[in-house]
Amino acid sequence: MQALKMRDLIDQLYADASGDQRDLLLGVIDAIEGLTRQFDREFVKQCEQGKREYSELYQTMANLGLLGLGVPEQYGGTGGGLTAAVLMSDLLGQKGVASLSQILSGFSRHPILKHGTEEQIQTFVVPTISGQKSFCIMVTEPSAGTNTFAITTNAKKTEDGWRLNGQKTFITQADKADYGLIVTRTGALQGGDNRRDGISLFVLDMNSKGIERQKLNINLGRSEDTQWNVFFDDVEMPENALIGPEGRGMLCMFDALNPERFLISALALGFSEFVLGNTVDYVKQRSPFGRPTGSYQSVQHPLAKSRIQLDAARLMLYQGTKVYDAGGEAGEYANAAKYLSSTFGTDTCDAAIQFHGGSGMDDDTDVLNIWKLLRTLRIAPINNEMVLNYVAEHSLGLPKSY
């Protein structure tokens, strides 16, 4: 989506917002336009070839204040709420330079900002604004899967803090992150309405002794988005590692889930725009039978369908973040935006592969790599079947199905 159209979108959706908020969001568009003239998709390819480092991009983002989007100004952040952080991820995706690793700190900070102490915010959140520190998020376990209430990784109280044992899996950037936002059991497994009890939220220093990492053979298109099994063997955590009340970690964690789904949606939509734009350019020029393939209805209609679907998903996304930033209930928006963006994004990539023909399977065309990421987002961080379960229960009032 062109920058001009993004500006129109912000102007329309935030016409009733304060001038400062609208101006900040429009400023984000200008900043990303400038940033991506210096760091474009070619930069990403050079990083993958070992010729450049992603840290160049992140340091420049920090210098521009972009890593502080979504963090209140009182802590040295840039402000703008979740909408500003989502807008940044969307725009970076549209230029082909976004990544999963890029957004991890963004949604990991929310539970700490809402439930952490002043000391914890200063220790764990503030250094992420300058890029000095980063997060991974550790929830999933092999035996529990989507059912976080069934986790068995546990932290037991000690004289000096906590002792952590167990395992997490499918952890992005577990090798590079400074901190891990980890959900673990501190009490016995409960049933029924009490199943949330006994689960606590911690910030784990990823350099602690007793942590072992095992890389998974999963390639999501960027070397920095590596996936890991992480094992904990009597890992010591200090008292101030606990975020919020002991045993109420799921309630604290829920404050990260909506931001996570919104940011994932922005990532998916941004990359979908990148793929759609490149494909439209390609079919305008490709003329094996003397006329552009883009003149055929069999090519036009799937691409036109993608245009409509991505526009609809984006409206859902930004209306949802507007509600979230205003303190409203945004769960249905977050789940719907995640479902739409990952589904429509995968469909857009599939059409792009088809219309590129054999070139669509070539890594240099970029489409297949992005398809792998967007297809993954239909599974993670929550699978789309669970999203439909949520909508069935909370939007339609149907009985809980699981």
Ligand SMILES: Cc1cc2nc3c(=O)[nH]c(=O)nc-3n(C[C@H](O)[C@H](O)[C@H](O)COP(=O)(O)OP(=O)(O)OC[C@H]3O[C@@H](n4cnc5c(N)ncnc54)[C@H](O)[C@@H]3O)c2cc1C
Second form
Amino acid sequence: MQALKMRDLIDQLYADASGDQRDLLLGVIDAIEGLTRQFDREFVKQCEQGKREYSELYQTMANLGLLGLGVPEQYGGTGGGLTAAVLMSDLLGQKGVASLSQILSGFSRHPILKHGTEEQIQTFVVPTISGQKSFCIMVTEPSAGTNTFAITTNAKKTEDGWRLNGQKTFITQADKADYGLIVTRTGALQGGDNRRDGISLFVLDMNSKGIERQKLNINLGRSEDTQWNVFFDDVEMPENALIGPEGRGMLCMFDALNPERFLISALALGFSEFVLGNTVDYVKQRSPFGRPTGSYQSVQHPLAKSRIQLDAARLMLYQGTKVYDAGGEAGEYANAAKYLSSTFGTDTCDAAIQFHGGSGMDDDTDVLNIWKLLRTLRIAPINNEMVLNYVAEHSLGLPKSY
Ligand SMILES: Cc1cc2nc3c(=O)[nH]c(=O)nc-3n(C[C@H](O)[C@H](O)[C@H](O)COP(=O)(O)OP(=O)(O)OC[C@H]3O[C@@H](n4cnc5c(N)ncnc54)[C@H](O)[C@@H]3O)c2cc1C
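Please give the other form, namely the form predicted together with this ligand, since only the form predicted alone has been shown so far.
Below is the whole assembly, all chains and molecules, this chain first.
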């Protein structure tokens, strides 16, 4: 779906809304078109070769107000709700410029904006608008894995704050982020309906004493998207590190999870679009038998299927963020959009690799790395089986299966 169709989508979805939101979203499309003329996929390749720095892109995004999308104007943000942030991710993906790191601060800010004090918003959220500060998000632990309620990393109350001990794993951008949004145990593990209790949400200063990092051997083709084991040994956190009420951190964290799923969905759809466009261009000219491979039905049909699937997933995504921004219950949209985008995205990459033939396996063709990223999104931030568990239980009323 190219920029013109994105305009149609926004026009149609917001035809009945106030002109302000529609105009802001159309302004985002214009801004990203201008930005990606300057910072395109070639720029990403040059950064990976050490010839340019990603900071050039982020500084320009900050200057354009793009890092403030989704943060209310009263805090110096650009507004536009989650839809604006999602639109940016989608469009950057469509040019092959998006990354996991770019969206981490986007969804880490939500629980702080909703449950934080004015002082916490000023300290932790506002500096992300100018790109001065960034976030990583720290949930996963080696033993607990998908079962966040079983985490054991703990924060104990001290006279003037909290003392943190334990370990997190698979943490993206733990080396560069200034703050870590972290869930830890502050009370005993409980069973049944009380299993959410005793977990609290904190913002950790990632430069604190007692934090150690160990790089994992995961390569998603983008040097800024690295993953880390992070160890905490008597790390001191001040009083104001606690977000929301003590012991109710999971409820606060749930306010980051739907935005996370929507933003991940946008990233996956954007990149899928990039891959689909490049593949259509390739099969139009590649002619080993004297006519383009794109003239064969066996090549056309998987690509046509992707076209339909990506459009369907995108409608689910933007309808969902519209509901979310209006304060509605968007959980089912968020889960469905994340499931559809990661599934259809990997299908699109698989077809792209096939129709590039042998060169599909060459990193320079620029599909394999994107396949790796999209394939990851079927596992992280939540695996698609858990999404189906949610739908089975909440939409179909079937018994909880795990
Ligand atoms: C590239 C990458 C980046 C990541 N970034 C972050 C990050 O920044 N912060 C962070 O906190 N975490 C991050 N993660 C961790 C990610 O969220 C976890 O990998 C994911 O939640 C699954 O946990 P696990 O790997 O321990 O899998 P496990 O819990 O061991 O599960 C393995 C598999 O078992 C199946 N399974 C598990 N439970 C169920 C169930 N109840 N029903 C059905 N099937 C089930 C699923 O197929 C699942 O994929 C990242 C992971 C990757 C790969």
